[in-house]
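What follows is one chain in structure tokens, specifically the form predicted alone.
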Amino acid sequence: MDCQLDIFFLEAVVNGLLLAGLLALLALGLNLIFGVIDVVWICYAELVMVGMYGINYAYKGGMPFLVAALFGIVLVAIAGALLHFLVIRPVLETPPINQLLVTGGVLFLLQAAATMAFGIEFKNLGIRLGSLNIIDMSFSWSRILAFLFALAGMLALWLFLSRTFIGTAIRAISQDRQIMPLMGVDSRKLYLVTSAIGGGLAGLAAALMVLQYDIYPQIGLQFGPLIFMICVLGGLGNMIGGFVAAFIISQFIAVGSSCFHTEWGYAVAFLFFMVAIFIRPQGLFGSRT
């Protein structure tokens, strides 16, 4: 064990807030998708791992990096469309067990066609951007680069969501399902568009991850836990409370692996988790029904 509050100590800190960016803009999406919708999409962390796919191809096939990105963004917004379009609408009016099936069934189907159609092994896009050197810390520019454009993207689709017709829509719906169609509006459509944001919100964060990770099939199985455990800290559906939920997680992982070991720093966060659900079972910021 090795936790002194030094220079190390601040590194660990401040790279679990360059974390939590990243982490912010997965939960994000997801929450979305469940406070319009009120659908969990268990595969959510799978269509990254879609978009991180088509951004290596797209890269190698001779594409600029920003335009594979944007090729990325669109592919997961569209997978996302689709993804509601063909699975979760016919299951909409179902208990919530179909619901949370179909979408672990899509989970499962995404993983087996990628590991079929590009194999186990790891890919990269290759792309070193070098570290900022801070008195004696290291940052990686990607990390902080994914930061920045995380929250970026965050404040877009507060802009989106505040300032145009289909965002306000987009949030009275949230707010109450039932009385919305009686206004004239086609939740069908809104619901629709909110698959694509949420979607593009998961092509975002994964043009940002091929920066960071090797890309394989089963990379949803690293981040889903953790996108999941921090919407439900957060308290479902609720887009400020995950915002918060994935600090407190980055920190615990960051520290927590600085401290002991990485797997550790994991074992505390989920703990933490633990025992915070079990005080509040509603999450942090959700509210009693």
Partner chain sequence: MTGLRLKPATIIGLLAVAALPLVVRYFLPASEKYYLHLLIQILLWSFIYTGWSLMGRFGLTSLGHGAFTGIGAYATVMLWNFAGITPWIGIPVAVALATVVGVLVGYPCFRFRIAGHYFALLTLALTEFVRLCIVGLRDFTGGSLGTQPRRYGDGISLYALQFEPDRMLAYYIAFGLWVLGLYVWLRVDGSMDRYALDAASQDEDAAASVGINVTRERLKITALSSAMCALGGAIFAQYQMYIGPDTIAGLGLSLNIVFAAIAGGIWVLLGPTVGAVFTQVLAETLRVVIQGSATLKGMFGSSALALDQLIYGLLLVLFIIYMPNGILGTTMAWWRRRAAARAATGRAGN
Second form
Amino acid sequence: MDCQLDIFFLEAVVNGLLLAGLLALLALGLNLIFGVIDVVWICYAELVMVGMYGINYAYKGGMPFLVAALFGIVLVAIAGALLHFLVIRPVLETPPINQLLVTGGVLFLLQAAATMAFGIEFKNLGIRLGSLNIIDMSFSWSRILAFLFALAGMLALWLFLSRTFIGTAIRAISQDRQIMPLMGVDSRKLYLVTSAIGGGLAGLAAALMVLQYDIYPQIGLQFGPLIFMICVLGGLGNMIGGFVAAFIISQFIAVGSSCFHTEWGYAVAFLFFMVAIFIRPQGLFGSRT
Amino acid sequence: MTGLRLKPATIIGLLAVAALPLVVRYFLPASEKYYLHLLIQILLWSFIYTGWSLMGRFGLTSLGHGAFTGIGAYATVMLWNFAGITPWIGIPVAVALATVVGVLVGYPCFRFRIAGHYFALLTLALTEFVRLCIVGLRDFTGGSLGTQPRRYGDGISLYALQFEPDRMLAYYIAFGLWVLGLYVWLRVDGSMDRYALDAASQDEDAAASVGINVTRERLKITALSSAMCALGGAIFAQYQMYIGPDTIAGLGLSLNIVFAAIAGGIWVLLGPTVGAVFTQVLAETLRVVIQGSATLKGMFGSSALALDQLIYGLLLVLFIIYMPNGILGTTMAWWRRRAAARAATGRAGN
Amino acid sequence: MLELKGIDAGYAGFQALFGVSMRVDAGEAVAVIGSNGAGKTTLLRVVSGLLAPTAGTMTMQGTDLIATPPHKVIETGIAHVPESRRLFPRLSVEDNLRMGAFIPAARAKFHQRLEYVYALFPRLKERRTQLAGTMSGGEQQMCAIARALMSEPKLVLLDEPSMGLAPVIVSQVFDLVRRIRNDGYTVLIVEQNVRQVLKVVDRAYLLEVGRMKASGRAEELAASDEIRKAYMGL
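Rather than the form predicted alone that you just supplied, could I have the structure of the form predicted together with its partner chain?
Zooming out: every chain and molecule, the one shown earlier first.
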């Protein structure tokens, strides 16, 4: 346990910031879907896993990385739309908790399918980007790029939501579902589009994660709970809240991990989360409804 | 004091389940250990699923019960391994600890009327927190590899509550636990609290307006439910003589509990039991099929074992879409409809 | 333009409209008056497709509205200003107007339509970036009407535009109705404020507990003793 305010502490803080970008991107996809469709995809992290495998095989099959990444984004976007069409739509009119649980079934399904198709071995693209060294601190380029691309992805989504008709409808629908037909909006189509966008964000996250992490079928269980925690802390469906919460949580993880052992970084983050929820159960930025 | 009258059918049913090991011994002597193991697993999980369904049936969909089973198992084993405290004391302590945790997490949720998705995700975070603590305390818990309770003598001991080598004994312990679970379920089902909780799950404001203390009622059922799951987890550890963060705690287990209970049916007494039979038999059958099939093994190697999870996941999706009342719930509803139809045609005939 | 024949409609276990027939011609302003619970809102919900009728026929310029999915009704030229305005409270005024122009035909003319409604309601232009939920009731009603006009409709349905507004504002709202009339829109308006509404429309129908009880020119109805007693408190 060596927790001093030295250069390594600063390194941990910066690494926390870099991690936050990725987590914010992941939380954004989930919040978008919840905001529009009122559904939590428990299998969200497993969709990221699907994207990671897709990119892995596309890259190893000879595609340049950028093409493989694009392939991954499209793949997960389609997966998201399919998930909505095949699994969510049939239970949309049933108690909300069924919608959450049904995606839990998909979680098992995807994990098992990945195990059978790809085996339990850890897979890696084998791309080494090196790292940026400043004084005694070292930051891997893969993390820096992930941070920048995550921010770019979020910016692109923000532009889409604020500048286009469909984006405006996506922001509007959670405010008044019943009158959407009066605007000429087909909610069913809008749900499908949103699911595809949410999937696309998961695909982008997958493309950024394959550069940093090994791929294995259970990887979703590693960071899935983290994403849910961030979303709840920021207020489910609140995209800005999720963004801020990602930065708070990732600082706990990064600093906690550098002071103690890695799991303790996560455990401290979860502990903070539960204390925060005890004080503000609707999330830091949520409004209770 | 029970207020429960045992019907002849109930007594026959209980006796039949009690006599199952003798049936196994008589007809399947060669693989007695294997079948008893299967039955013990079914009964232990039934108890845990029944414990979960106490909350689940009132709309409190917890994904945190993996935390309670984990606390029950780990606290008991840690106290025994490192402090030499007998499980006879360790288990009550572990159960009390899990109950306190359940109430602590439940209180803000119920107080501020957090339900549905929020409640599920909050309790999911609890599960993950407990798993991380287990892994983080690896010097004691063995981290992600898990650990074993220290064996006492030849493996059968009243003092250390170790009974695993004697499957018959283990069976009747599991049987006792299962009966206890059903008894608790019936007591809850017959209590006034049940009406209060039912009302609250349908309309919280209306329930509160007729003087129901929704928070207190929900805390009571949460305490009961978490205590049962902790007890189940502890006994499971004593039987398996192994505990690992993914076998007795963690998100995967939480989801398994929820799904098995839903697959069986959470609104009927034996629903969770049917869920346990269904999931355990499914997993075992698939395991046997895979091990007997050279094709499957050739195609997928050791990953073929994931096939049961694959089918399991698929069935869960189908269950929730097409059979949200579970196997037993749906069957019973069908049976009642048929009986009613018959009675109607009978009357028409007269 | 719009024609309803023998419409029955209702909610689970409760019928709200019984064989309602009515007609709105191009260029007209028509009111449906009646007391609270007479089925006026239900009638408009049926026309705009929010509620499917259980019997009857309904056409808009020859298009069968019953066979039209709810989100396609607006493309036949019907824009509905719903009861209590139903703006998107956490969207800006301009985003609300953008929602009004969601259909493909209107999207292409978005900027043109925007200029048109801003010219019609200059107040909205001042408030274009304000969140709709933070405006006063009268301004919200203005915004709701403007939102409906964004789709370049032929027929505007107005559901109780005066409801919940202060008396001073109510007369302003009826001025708005007069303005859009003069701009050439056909208007079907549902109101409890019988006295005021009869001053701005050409014809009116009287709906009582789900049935059409009377119809006629606005002046005739306003002069009828029965209506004056029952609905105008005279």
